[in-house]
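What follows is one chain in structure tokens, specifically the form predicted alone.
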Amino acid sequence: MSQPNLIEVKNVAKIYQEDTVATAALTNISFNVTEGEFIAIMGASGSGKSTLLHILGLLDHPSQGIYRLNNVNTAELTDIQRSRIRNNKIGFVFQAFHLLARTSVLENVMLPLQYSSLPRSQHIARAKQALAQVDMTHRIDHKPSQLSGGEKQRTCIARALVTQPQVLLADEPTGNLDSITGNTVMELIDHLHKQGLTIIVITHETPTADYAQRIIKLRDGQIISDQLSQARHHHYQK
């Protein structure tokens, strides 16, 4: 039995204007993901992939089209509906992670659960298991600075599944790691997968999208192709 599609992108294209110039950065872009998938959006530079996770992270509106998360038209959600189903029900990877400097790795992962409905008393037990995921609880005192950049990405990967999250968007997540740091962190990000999560990367590294089931390729704001990676496809034939 097939799985349900987790998210429907159907025409979707953002178009910025400036003045009287009006720039296309995504074109009638339509795909599904369905729940428990792997997915890789690849393309340079320009090619329109950080607009689409924006759009997919409910950051920015499309101009045109419908995007459908959980069989919502997310059209029709108030920013306060589209805030609470950013909290709760993605969990985000950044390049930059993004940490806090003076703040310890536990407090750091804590963070949005500040906006949750969770019971501040369960904050900590959350965010303690959050690092367990990612095997960071013997650094949980630390502060960024103390931290190598794989560490500093596993706290950000544990941050983001703190409101255990329906998906996972990560926005170029090996871009400022050497490649040895970077495969742990995907093997990492990997396994969270087998363990059912839907996940989105974002990247123009070959090595890091051949961990995906699938990879769509964008250039000039448009999808030239969407196919079983051929790394992982023997993985995945029924």
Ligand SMILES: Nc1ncnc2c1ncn2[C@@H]1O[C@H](COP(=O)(O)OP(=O)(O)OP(=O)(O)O)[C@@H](O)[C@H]1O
Second form
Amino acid sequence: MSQPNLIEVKNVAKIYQEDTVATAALTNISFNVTEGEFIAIMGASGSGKSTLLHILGLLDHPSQGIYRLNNVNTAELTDIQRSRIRNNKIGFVFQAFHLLARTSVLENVMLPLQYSSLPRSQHIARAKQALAQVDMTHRIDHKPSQLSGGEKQRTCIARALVTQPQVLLADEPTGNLDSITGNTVMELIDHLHKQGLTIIVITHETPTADYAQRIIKLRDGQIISDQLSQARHHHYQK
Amino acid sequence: MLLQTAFTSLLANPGRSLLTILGIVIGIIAIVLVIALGQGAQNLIVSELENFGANFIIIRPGRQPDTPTDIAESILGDSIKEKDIFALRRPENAPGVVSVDPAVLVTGEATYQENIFRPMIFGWTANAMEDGFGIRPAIGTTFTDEDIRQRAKVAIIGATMKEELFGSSDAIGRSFKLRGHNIRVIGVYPPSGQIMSFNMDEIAIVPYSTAQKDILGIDYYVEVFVRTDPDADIETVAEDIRATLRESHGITAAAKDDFFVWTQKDIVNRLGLITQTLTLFLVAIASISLLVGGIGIMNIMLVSVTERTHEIGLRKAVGATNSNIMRQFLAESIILTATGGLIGTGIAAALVFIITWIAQTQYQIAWPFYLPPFAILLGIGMATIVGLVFGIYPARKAALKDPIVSLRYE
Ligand SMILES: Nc1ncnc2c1ncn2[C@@H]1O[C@H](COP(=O)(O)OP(=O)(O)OP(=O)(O)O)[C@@H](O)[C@H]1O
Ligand SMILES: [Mg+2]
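Would you mind generating the form predicted in complex with the ligand now that we have the form predicted alone?
Now the full complex is given, and it begins with the chain already shown.
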């Protein structure tokens, strides 16, 4: 049985044109993602992982090819529509956290709700709910500087979850963490996946990639393999 | 939400925020102060003019002063002479006229023994002083029409002048020297303070005939003060006066008038025009400080946009549109300048209060504290507009930032 495609990428290329020099960051990328999948994108530094994730997250436009999200050709979306989709369909997690230093954990998590249509009266409750999902309820009044690396990343995940998106896009979420903390963060992401969230994680660490069901490998901007994971984490069937 | 976000980021750096708005604060203080004091001074003079009553007309030589040359001509003018006074006093010429009191101004040192004082000396009539300003001597008497006819060398002096020349001893009957003439004091006015920009305590009144012919040796008057019948139409009386003077001067066309006539209403209107022009001019100068303040705001907002590149990238990644970002930064610059406007207006209000208080207590000027609502509105309004205008460029710069580049920014 086949689920509808959440993401459909067809012959996507990204070429950075700088003066006379053209860099092809991505060439001829095609793959589909169905709802509920957990995908890891792997590849060496400079292979185009982040570029791909930015395109998937509507932060960037492909130079060529078609990217459909929920069966909508994203090339036809206006900037405002793209912002709205980023807000309520996509959750971002960054390697560098990007938490606002001046505001509390709770306010950081509430940030995306500023741009959502959720009534203001529900913002705090919704943020607390997202913080409960990542087990950060006891830290809501802390400032980011008072958090450990793992706590910071869990706050970022809560911020990504707060608008209840369809897909979580994480660019090296464990890149700034030691391996034990990294594992707990991946356990958390795995847990969210089991609750039905679609997840795409960029990593160049195999232990992190092993949490995924499917691994897409990039080299020089091209997909060199797209396979189900062989890792033993998966005791369940797709 | 927008305001809360803006306040949070401004309060993150309160010292810088305050320094940034200093230029705005100073500009707004200047503007509000100029307007409030200008309006207050005008109100003060108008109310004094109104106390004066509407039944008077002032005649001066020269043309209606519209340009600096006109004003000089009016000050130096010598066209109004004794025959004009006689003509005006004839009831068939100007029926509404009650009295005609010509005036000349004498400057110079008054001395008594070792004491020297520089009073403002009017050659006038004593009753004009009494009718016009409601002041009569506290000690002694006034001079009479007979004194004027005989060019008596007598004076009624203000309280300060008496104090400076004669100290605590009795002044009546003593004579001070003025330009080689001995003038006998016949009356002393009570302390009266400032009336219409004259310090009544520093004046002396002598018969106009004495001042004109004996002290100054001239044959013209600098001003003629006419009281009119309260039942007469003041404009008709003014017209009668013009006609009389034209006939007396042999003038056929109004354009060739070598004198001008002012009613109370003319003076009030003129005063309003002068205050307005002056206020506008000063406000324009003060606005330069606002301009400088605005450039400061723009500068600091540009710094802030650069410092917060990551924040802008993040906000865009989680769904902020360009206009969301634009509005956020505009809100910040407007809050900055509007706060500056509020602080500036507050300080200006305090300064107006202090200035009027000093005027009241130190100079006995009945100047009520007055802060025109218009000045408050203009102060806060202009500050807000500065925030808007000078905030647009930085806000636009923030709004157009590429989220990916911003997130990567080191
Ligand atoms: N704005 C840009 N202008 C020009 N070239 C760029 C730009 N952004 C990325 N590139 C190039 O595109 C290629 C892919 O970059 P990308 O950031 O996607 O790599 P990555 O796989 O995420 O690497 P890493 O693991 O180091 O994060 C690189 O060669 C990079 O130099
Ligand atoms: Mg990368």
